[in-house]
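First, one chain by itself: the form predicted on its own, in structure tokens.
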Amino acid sequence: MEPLRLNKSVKAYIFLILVAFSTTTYGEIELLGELSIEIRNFQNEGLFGQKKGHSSYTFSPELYFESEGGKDFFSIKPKFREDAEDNERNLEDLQELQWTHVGENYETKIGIRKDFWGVTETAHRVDIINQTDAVESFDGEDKLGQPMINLSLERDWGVLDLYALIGSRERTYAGKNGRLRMPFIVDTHNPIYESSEEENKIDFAIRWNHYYGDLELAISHFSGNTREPLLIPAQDGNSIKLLPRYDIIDQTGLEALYIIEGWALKLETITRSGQGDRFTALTTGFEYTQTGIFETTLDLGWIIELNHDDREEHSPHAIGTRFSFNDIDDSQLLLGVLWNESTGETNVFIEGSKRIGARSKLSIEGFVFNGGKKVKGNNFDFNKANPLDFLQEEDFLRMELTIFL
């Protein structure tokens, strides 16, 4: 298992957090966490003979401390993942090492943590604070811990969050024996940085959000190393490898969520400079929920989202149905299709979860890729290929059992 790489500034930062923790008197201590066992089954062997069956386990213990006065909180949550086939999927990460102080009309959070931005379902345009753990799941919603200092100010005109991000994390990619990868290996050990400080660069972000009745608005800006690297082809003997390049970017984002009766209207849009020409991207749509259909406890949700990205000639759209059973096991099921009217692609996805007793949960995730061109070996034009072409042999179903400690 490859260890978590921490530079000197981050190590000093962690030391200061631990010193702050040791000088505070804590009253309540909780031990939490979870253990997950995952099995992924693919319909076909991989493009380079990878196995159909992949398994892994993840262990995430958590310690939570609260001060006697209820003003200070401290949490530690490491994450360990071991994969039976793909060494690049192994992980040692600090998801949280955080000290939180709650004051009057303000809150400070210092440490390593995750912070999510966004309102849409299928694509999260504005979510940029944390790096994506791309080998954890296909939807890109799993993140790596980010060292940061966060000051949150609560006022009548809204909540203002200020961030200083201490260094940046590199994106994870599947290795030689991994699934859901391109024909060329991404060389994560030799990244390219525009900044001379490389991953040690301090990034900055700011976000304002406020409610106006049933309307929630948020405006954000990020400046620093991109979390979405470009992949640069490079010669590797008789083959090609891909080098991730992390440019310095400035990204401004807008989020809007409007609730009216059973409707939830959603919008995420960004404009970004620093990776070639400035571009804009957006996801917008709605979710309509019918409650208690057929005189039962079942809620039925309808989801439609449209996508646009200046960098892509064709952007897929999404239509889905969410079933919320409102039972004691919190059972949920999401079925959907990503379709591209220009290319004819219709990729089907499924997500579901159900609690089993008081201390465990079963989750499923599946994807069927339909409509792209099948890639054979290294017969792959990197400059002209559709990003989904290399996934045509990667139809999968993932099952995960999570046990809560």
Contents of the next structure:
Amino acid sequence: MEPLRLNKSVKAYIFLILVAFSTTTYGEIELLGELSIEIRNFQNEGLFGQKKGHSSYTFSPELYFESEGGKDFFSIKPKFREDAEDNERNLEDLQELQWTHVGENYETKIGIRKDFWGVTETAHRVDIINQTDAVESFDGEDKLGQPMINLSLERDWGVLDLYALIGSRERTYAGKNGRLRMPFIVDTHNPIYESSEEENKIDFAIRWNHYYGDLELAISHFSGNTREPLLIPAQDGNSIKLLPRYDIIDQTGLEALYIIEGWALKLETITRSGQGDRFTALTTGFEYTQTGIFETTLDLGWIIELNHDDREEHSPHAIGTRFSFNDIDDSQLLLGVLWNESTGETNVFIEGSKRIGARSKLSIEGFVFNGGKKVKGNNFDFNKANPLDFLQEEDFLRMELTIFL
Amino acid sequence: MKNISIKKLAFLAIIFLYSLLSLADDASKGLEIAILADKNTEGFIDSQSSMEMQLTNRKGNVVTREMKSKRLEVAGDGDKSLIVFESPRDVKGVAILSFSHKNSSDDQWLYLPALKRIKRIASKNKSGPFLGSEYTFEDLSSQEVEKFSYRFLRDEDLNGQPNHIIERIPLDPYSGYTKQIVWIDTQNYLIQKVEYYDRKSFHLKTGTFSGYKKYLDKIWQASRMEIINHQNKKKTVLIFKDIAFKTGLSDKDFSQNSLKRSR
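Given the form predicted on its own, state the structure of the form predicted in complex with its partner chain.
Next comes the full complex, this chain leading.
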């Protein structure tokens, strides 16, 4: 397993939080944990001979305590993952090591933590504080802990969050034996940084959010190392590898959500400079829920989201139906299609979950990739390829059992 | 003949007017009782409690859910409330913040701790089951007087106690019910029983309230609620523990930031 790489500023910073931990008298203390066992079954062998069956486990203990007066909150939550096939999918991460202090009209949150921005379901344009743990899942919703100092002001005019982000994290990519992977290996050990301070660069972000009756609004700006590196081809002996390049970017985001009757209308849009030409990208759509379908307790949720990205000629659109059975086991099923009208590519997915007893949960996830041209070995032309070409052999079903400790 | 029909007509008209008047009378009497019942919860300022939910299926198997609840009275408007789930473990930390309004639909936010995400949700979808129980969000949310129209039905004994029986009709078109029949005791004006009629006017559920205790010398709070679904024969019992009033909560405890901290 890779040792946890912490740079100097992060170490100093962890020390600071541990000092805060040790000088507080505690009220409530909680020790919790999650253990997950995951099995992924691919329909075919991979393009590079990767196995059909992949398995991994994830363990994430959590220690939480709050001060006697209820003004200070601490949490420590590491996450460990070990994959049987792919070393690059192994992980030791501090998801949380943080101290929240609640003052009059403000809060400070110091430490390693996660923060989510956004309103849409199928793509997250605005969300930028945390790096994506891209090998954890295909949906990009799993994140790595981000060291930060956050000041949050809550007033009549809304919530204003100011962030100093102490260093940045690098995106995870599958290794040689891993799946799903690119036709070329991404060399995560040799990233390229625009900043001379590399991953130690201190970045800044600001976000204001408020609601006016049924309208929710947020405006944000981020300035710093990109969370979405460009992949630069480089010679690797006889072969080619990809190097992630982290440019310094400026990204402004807008989020809007409007509730009308049973509908939630959503919009997320960004404009980003620093990686080639300035570009804009947006996701917009709605979520509508029908309750008590067919005279049962079943709820049907409809999600339609349209995408635009200046960097792509045509972006895929998403349509999904969520079945919430509202039973004792909280059974859920989501069926969806990502569809690209210009390339004809479709990506059909299914997600389901069900509680088992009081302390465990079973999740399934399946993806089918259609309409791309099959790629043979390294005969791959990046310029001509469609996004799903290299995923043609990657149809899979994933099962995960999570036990809550 | 003509005279008789005019007499008849006059008689019918009087009957009609009388019934109109008595309808109006029933309506105002119904409202009066509802207002008296509501007085029992007025001025609570804020409250906190732990809740245990026992879900019983038709075979009699029981599963338990635990949650914590905070409420804040808002002058001139509906209450603010925060419900945080404790168990089952997979939903621990999930929280629902709602601002109930007297004359408009409620504002509601859901907090998902795994994603650290706050999601605004359409409160129109309140007629669905709450956490797999026989209660809906509508049943558990703040029952403001202004949210119904009323009619007095009759007086009747319930468990040997005299009760007023009123009918209340939800004014919200998104309510899951066409009407509710409510038993309110004549001594303290406490809700004892509610019959819930679904959108097809079918008597779907019956709820009972017990273990009333008086707090702050004026606030009455039931410590046990039970609801039986007559269609699927399932039952949910809700037990309130560690009930406390005037605990010093403020708007700050019902903010977006506090929702992110809730656990």
